[in-house]
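As structure tokens, one chain now follows by itself in the form predicted on its own.
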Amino acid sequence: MNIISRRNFLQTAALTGAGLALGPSLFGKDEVVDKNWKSPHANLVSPDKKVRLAVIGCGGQGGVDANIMAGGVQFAAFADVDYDRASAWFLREPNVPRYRDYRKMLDEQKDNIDAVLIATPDHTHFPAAVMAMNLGKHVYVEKPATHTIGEARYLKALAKKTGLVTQMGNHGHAYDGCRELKEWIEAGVIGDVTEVHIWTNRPVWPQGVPNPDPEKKFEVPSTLDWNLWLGVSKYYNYNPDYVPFDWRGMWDWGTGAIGDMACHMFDPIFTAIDLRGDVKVSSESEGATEFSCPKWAKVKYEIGASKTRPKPVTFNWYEGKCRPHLKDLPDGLFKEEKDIPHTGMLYVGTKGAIIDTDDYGTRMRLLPAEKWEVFRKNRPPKKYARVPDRNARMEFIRACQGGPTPGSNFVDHSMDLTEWGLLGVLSLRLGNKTIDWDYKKGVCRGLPEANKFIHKEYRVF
């Protein structure tokens, strides 16, 4: 894809040809980071200089990310479609150039930028990342990194081709939990994983809302450029119910509860047993419309055995009012219904189970409780390297200066993880149809109507 101009954005086909091999990431088989590490990435910044960082989306999560990165960067430019939301950063860094349109910012400031932080609504992640990467800029993209599976595959290929440093903002991947779960499972603590149950209190925003009334119009705030906020999505009249937060429950801009949380809650088990491959996905839900995600949903993934999965795995996702009950779970794990946590990730194996009640994988324990008391005194040894300071944002900045490849980089991890979550979105968008996913080809077998959701059209804005 050529650089995206302010007047044109072209839908693109898959990249072809062999890409750059990125080599081992920090998630390697040593407890200590290799002191002889030599980065394979392109366009690195000298370790004695600060990374010149541009931020697309300064309000909300972008402001949080930028604040954590602040000690290691020099802010080069800010872009935000709502100057009111971004005002705190404008006041904090009054000399940093500011823009509403990220395309204009990247075009005019490209020689002053090393890396770009993208923290916009989901539908803008992909076009912003593509433009930045085509300009040779490293990118940190908030989760979910893309709005469609086609976009995820494109960004993975683009990262291979360019050799740039990439990272998705599922910051829990930098915590110890992902590595500990992998160590426990590989040590045979619960035997072979056969079932996964993950449930959340999301959505905590409206879903199941009716299609917009085209006759209903509100005045756009003077600080907001609504056309730029819509970006590549189809045009809708402005409504204060959509911004700055509740867009997450609308298909054109967000990916609903499963898209929002899969990159966090699926990550530990995806890392531990590698869920890539052909998979059958089915769903049930209530209240979805052409415009809005459902009020509640359950999604089931069925995946076969592999080198990392000695047994077939049934993977269950629950959201909204839908959650697992005693009848859905193996006997003996919970005594009463009230003992099942409000949210959780439950991994069931042939010899036991692990429960984690933190969305980011930091509160693991064995079930039943008596097993945990014995196990905690004799845990498996550490096998995989930990991220220094457990900080995904600074992991990215250090990688831009030649440090180890971030664990949730596009090539090795995060785009495949994003795809796994978006397969659930795909089944829901198809009206709860069962899909038979061909991983190698990236298509639903016998379901050509799925293509309009695997790929999408982009509005010129």
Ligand SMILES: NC(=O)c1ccc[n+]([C@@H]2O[C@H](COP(=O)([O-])OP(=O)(O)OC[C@H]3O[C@@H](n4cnc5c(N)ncnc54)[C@H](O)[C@@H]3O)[C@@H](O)[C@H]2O)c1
Contents of the next structure:
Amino acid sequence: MNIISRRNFLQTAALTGAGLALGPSLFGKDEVVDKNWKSPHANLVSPDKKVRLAVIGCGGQGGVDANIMAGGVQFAAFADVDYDRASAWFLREPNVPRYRDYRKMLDEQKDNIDAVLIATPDHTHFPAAVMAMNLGKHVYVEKPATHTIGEARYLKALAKKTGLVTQMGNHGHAYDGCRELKEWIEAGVIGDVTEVHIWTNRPVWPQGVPNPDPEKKFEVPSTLDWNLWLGVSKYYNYNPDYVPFDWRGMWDWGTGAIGDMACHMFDPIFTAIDLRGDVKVSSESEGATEFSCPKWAKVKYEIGASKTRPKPVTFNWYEGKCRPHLKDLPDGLFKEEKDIPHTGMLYVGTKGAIIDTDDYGTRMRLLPAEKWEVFRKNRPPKKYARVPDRNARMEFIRACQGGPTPGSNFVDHSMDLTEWGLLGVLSLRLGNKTIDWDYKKGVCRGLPEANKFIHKEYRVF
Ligand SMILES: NC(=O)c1ccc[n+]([C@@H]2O[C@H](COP(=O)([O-])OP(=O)(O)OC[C@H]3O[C@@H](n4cnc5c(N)ncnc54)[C@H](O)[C@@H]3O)[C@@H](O)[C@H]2O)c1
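Next block: the form predicted in complex with the ligand, after the form predicted on its own:
Below: every chain and molecule of the assembly, starting with the one above.
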């Protein structure tokens, strides 16, 4: 068994999940546990007390997350701009204070809250997280945690400064896949990674829709506060085509298919190899408007070799009707076009290739099939600790009580991952301009028009 030292354990917090709070019985025999773990985080809740959790955005995914956390928390307050969407939680927890405006909730209930779950549309994650963190609250923020790269860099710095517990909602990071992929690649199973192809059938929501007609007005449902839903975004008239859910294909509120899925599908390879640094990002797409993300897109990232990256890597994203074809891929991986799965993450190295057909990184195998049959019976040893119950939501709650730092925390992992996805969004939003990204400065070299998307304007509401 490979025991990770305490120092290494802290350094590799993005990968570790040995949860002392749940006790060793949850661990498999060969799993790594750090018995000396001492949390570096601020404002910890005593393990014999329940974490007092406030929820911002109780319908949709927020309801799913809250349900998974329910056993380990005491709900302290709910905020939702639409009391109809939140009604299931209001019925389930009739004594929990409820609000439409998260600012009022945080202001009035701050002494009763330890942690905040934020699961609103993407554009509201940042203002809500900043307010909660400035009040000293731990935050679990759905993915993508931010709407712009500037916001991702700000939240990373704020998490570092405050020492609070943070976790992004790319829950697949708590599964074993990210760790296994890192172990396989570090064991040299496919050599040095040179090429990545990731493709999805999304968007499965409207993209490529025309700019809104300002003359067209719909009645706002009586349960919804539209001004609060818009929050910091530019003002638009209400339209039932935007809420719920479909806002993700519209630039002011979402980040399109790539922004939606990057935090899941880019996560395993972003965890396994170092993809931080200067990078060139180019794109092709069709149907984007000032208001809406494109109907389909391809994005290419080209990153050079470095001390931690033995070979340059070309990283390709395909969405909508696009996907890699036989002609785009190295010979011998697939026999026929029809063998290429409809969604996938393909990692090509100097000595072989791995394919994963699960968006959350749990269905990896070697290509071609004959290699996999031999390899599956003789896999590299486990090196990185697993999250005991593979549960990202409870990993966060345990961390609020002194358990290990969550893997997708803002400081070590999730803000850098979010930035990598948002670089693709940026190239698309700039009308398929090629970006020469200066990682240190956080700017696009020679492209000042990119700045308004890296750091956006916020409406006062
Ligand atoms: N981890 C995952 O697998 C996963 C899956 C789906 C969605 N998500 C993420 O979850 C978030 C929410 O997505 P969704 O599909 O549930 O959206 P949705 O539109 O269906 O629901 C959002 C909920 O938040 C409420 N809301 C909106 N603005 C609010 C505000 N300012 N304050 C308080 N409440 C507000 C809405 O009324 C609704 O209840 C998004 O960031 C999305 O990317 C993650």
